[in-house]
Amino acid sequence: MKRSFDAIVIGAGPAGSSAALTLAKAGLDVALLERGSYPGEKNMFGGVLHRLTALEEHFPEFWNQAPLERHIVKKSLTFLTEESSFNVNFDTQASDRTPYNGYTVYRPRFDRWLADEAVKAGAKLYCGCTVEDLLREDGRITGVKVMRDGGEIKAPVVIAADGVLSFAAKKAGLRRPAFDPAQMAVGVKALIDLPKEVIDDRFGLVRDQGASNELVGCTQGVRGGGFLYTNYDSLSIGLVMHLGSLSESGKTPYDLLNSFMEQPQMAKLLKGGRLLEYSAHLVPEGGYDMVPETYGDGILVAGDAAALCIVTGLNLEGINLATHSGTLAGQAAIEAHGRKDFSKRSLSCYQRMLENSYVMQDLKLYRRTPHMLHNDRIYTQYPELLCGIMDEIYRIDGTPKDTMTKLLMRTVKDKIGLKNLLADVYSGWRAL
């Protein structure tokens, strides 16, 4: 292994590979270090890959070049109880035209492809390479110590893109020693094999169209929600649950996932499928207030390592923020090379780039959302309220009907309470 580079990137996920790609295309000698045996080996992803504008600059026809499963044309929000479901669907032809608004992907395949593109551009990829410490000279980070070849690798700038528990950001003193469980979630996913023809028929899709469904009320009172996404010939189904709430409940993630998959409406969609795998992953959901320092003397932090994730209950954004921040980190490192200055002051240009991009602007916009999502009524009482109202509207049993106003007021009073409803509407308005 070579011992000196212009830049070192830790982690070959979307943020790290985007940074390495940007650096390599600028002609810099960059080492991309991945602890797995290949990029994507340790990743779990069962969601939608939102449009990646940063990568579209490198790949003008990204949708034809990247290993994507389907492009999303249908989005749904479902409120679920043990026996009922209430769906809000959005289907538009605009999402069936390029550039597509979102995709489903299989992360191991996608991550491997993106890392390979960085290598084609000139980056050096080292797999099975775990960083165990940072190197310092005169208080500035100047490289890393790795657990292979007994080696030290030096570079004037290091980009930490090593995931939500970022060892590098912690060692650099840019984040707290441990995250608050109140700011973390755990995602669990099952991959279900189904023939493409069955998926197309069941979800009303053609060609490589896809559907995404976010669900509320499927976590047995634990704060969190569910998802169901169509891959080319499989379904990704899972839950994302608030870590503190899950711990307090005493329930296990996989028991909750199995119950979710057995709910009558979900069981219909999964019928005939074959379980391929289970997986789990931590998700930073603290929003803007969870973001650590993103730069220091000789180091930048990108992607999940910088807690760049937006959870609104309607969308979960992570990979788009990761690729964009990784690209900006690469650009900041390029500028630092031009100045031959890798001090904290010089690398602060990265923070300014983030602030001027949608990454930080959207994180600030949804700053109050994590607090709103700590409202337990969202996960039990509101799904019951909506499904109960629809049941009474459609049930014909020979008894007189109430007016819609009386029905709504009576159900709200019984399930939520008017004061709670008004408080929750205000909270949601401020957060979203």
Contents of the next structure:
Amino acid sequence: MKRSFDAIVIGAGPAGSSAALTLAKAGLDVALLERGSYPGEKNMFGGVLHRLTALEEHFPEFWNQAPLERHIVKKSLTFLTEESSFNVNFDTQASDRTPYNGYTVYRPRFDRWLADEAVKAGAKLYCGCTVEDLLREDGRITGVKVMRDGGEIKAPVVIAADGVLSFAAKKAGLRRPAFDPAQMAVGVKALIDLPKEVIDDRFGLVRDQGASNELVGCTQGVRGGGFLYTNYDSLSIGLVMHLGSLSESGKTPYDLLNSFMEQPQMAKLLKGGRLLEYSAHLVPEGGYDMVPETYGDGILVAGDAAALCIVTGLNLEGINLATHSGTLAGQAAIEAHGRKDFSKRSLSCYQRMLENSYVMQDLKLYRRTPHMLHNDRIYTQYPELLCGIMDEIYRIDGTPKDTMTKLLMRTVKDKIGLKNLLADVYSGWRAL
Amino acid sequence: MKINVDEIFDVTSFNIDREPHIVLDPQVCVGCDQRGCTNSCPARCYTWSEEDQKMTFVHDGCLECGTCYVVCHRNAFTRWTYPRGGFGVSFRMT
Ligand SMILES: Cc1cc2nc3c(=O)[nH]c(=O)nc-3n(C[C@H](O)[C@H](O)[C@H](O)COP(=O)(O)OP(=O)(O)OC[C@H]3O[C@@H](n4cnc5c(N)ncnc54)[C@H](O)[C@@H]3O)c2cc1C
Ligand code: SF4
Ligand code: SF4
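Okay, that was the form predicted alone. Show me the form predicted together with its partner chain next.
Whole complex next, starting from this chain.
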């Protein structure tokens, strides 16, 4: 294939398809290149789509248009030990009204739908098309080389939306050539088949209501956490673990996931289910400090490729940032076309748009969080502390009880140390 | 219900390319002091034999996650790319 376009987008994930949709709607001739045999074939995630304000402009009744599973009305955080769990729930009627605040989705379905919308708007989608290299003229990116037949596709501006490892950003010299395992996490996930009625019953849901649950203490000391989300008639359960910590632990992701699923309280929720699919993917967890240069001569970087992801332990936000940054990259490319100037200087308007949006502002706000999460006490001692306290409060065994303060002080001293607790509360407060 | 990675083809679909997308220089692994790839790979593609002092890598069940690419601190790869278009792992509903 040898062709020229007004713009090329690498990767038909949420970032790439949003960029292509924006460009096509403005009447530009855009090529959307995807290595999978269909968009979403290679993509997995935990499962919760947060509200996508950037897409609501294209789809005013997003919830009636996108292929969604359930909308989230219950959010919970659980501290887990080998035999107990301590749960904090948030449940609000407001989440049961449109515009909903979040949904569960399947990536192969969702990504395919979004890419199809870009095609409907006029974008040209090429699947089974892996980009191998970037084309350059006078130091400026002018297109891409694809792996299939060594074909070359040209355009004055390329948007790299090729996900977490972004070889495009690397080849353009925008990201560091090697990643730091401390800034990356791997997610493993099992999709479990269960009838809708059983899910409704176990999670206390009706109609299309859904629940999302984040868990701490299920990784046997490896830094990371678990998630459990309800789809229409299946459950998504998985672990997200820091690579540095996992690698050093000598433990394997699938053994840890198996133990997590066998924990008694979890096993009860999964009972009777059948394993439908097993998947894995990386998450860029380093936050603001990991963000590469987002623009260069003839190139823009969006979504995971630019490490635009926020992981707090309470939430994992990626798709919302990907669709938003993809949309902004599309707009920046449109502006550059207006100026007929695709130099780095001209494309720097993208960085300004990112800075003015919640994307960079939230990343900056949570700048300290990745550091805070590198505290090993979170992953074993705190879950044990909380479950231990609850156990003492509820246990009736004929011995007199301590006052609450005494109980708290004693357990803290045993498990964590007062100094550590104060330091952790302080850094947690600053990071969140 | 349990994930058995040795039978990964039962729960994950693949269109296997005969040409491997990841190629390792096993000599580099012999001198490696960590071998984080062997436990971190979610598909158990890496097996180290202490007896033979030898690393075996199988690309068939690779989930294309990138873990080994990030974890390997000695850059043991003579090739690390995604599979050619249309090949490799295929998620249906995850
Ligand atoms: C375990 C896990 C749990 C998560 N949970 C959540 C969650 O609950 N909520 C949330 O909002 N986010 C979550 N995320 C993050 C979210 O998945 C990402 O932030 C999001 O997918 C980024 O979108 P993207 O379009 O930038 O990249 P991707 O979705 O990775 O898309 C990149 C696309 O580019 C294609 N591609 C790559 N290289 C090439 C190439 N050379 N040539 C052609 N095509 C190429 C890929 O096939 C892919 O389709 C999670 C991530 C993981 C791994
Ligand atoms: S970490 Fe790298 S060098 Fe070490 S054994 Fe694994 S692949 Fe080989
Ligand atoms: S990419 Fe992931 S699944 Fe494939 S070999 Fe590397 S670690 Fe294993």
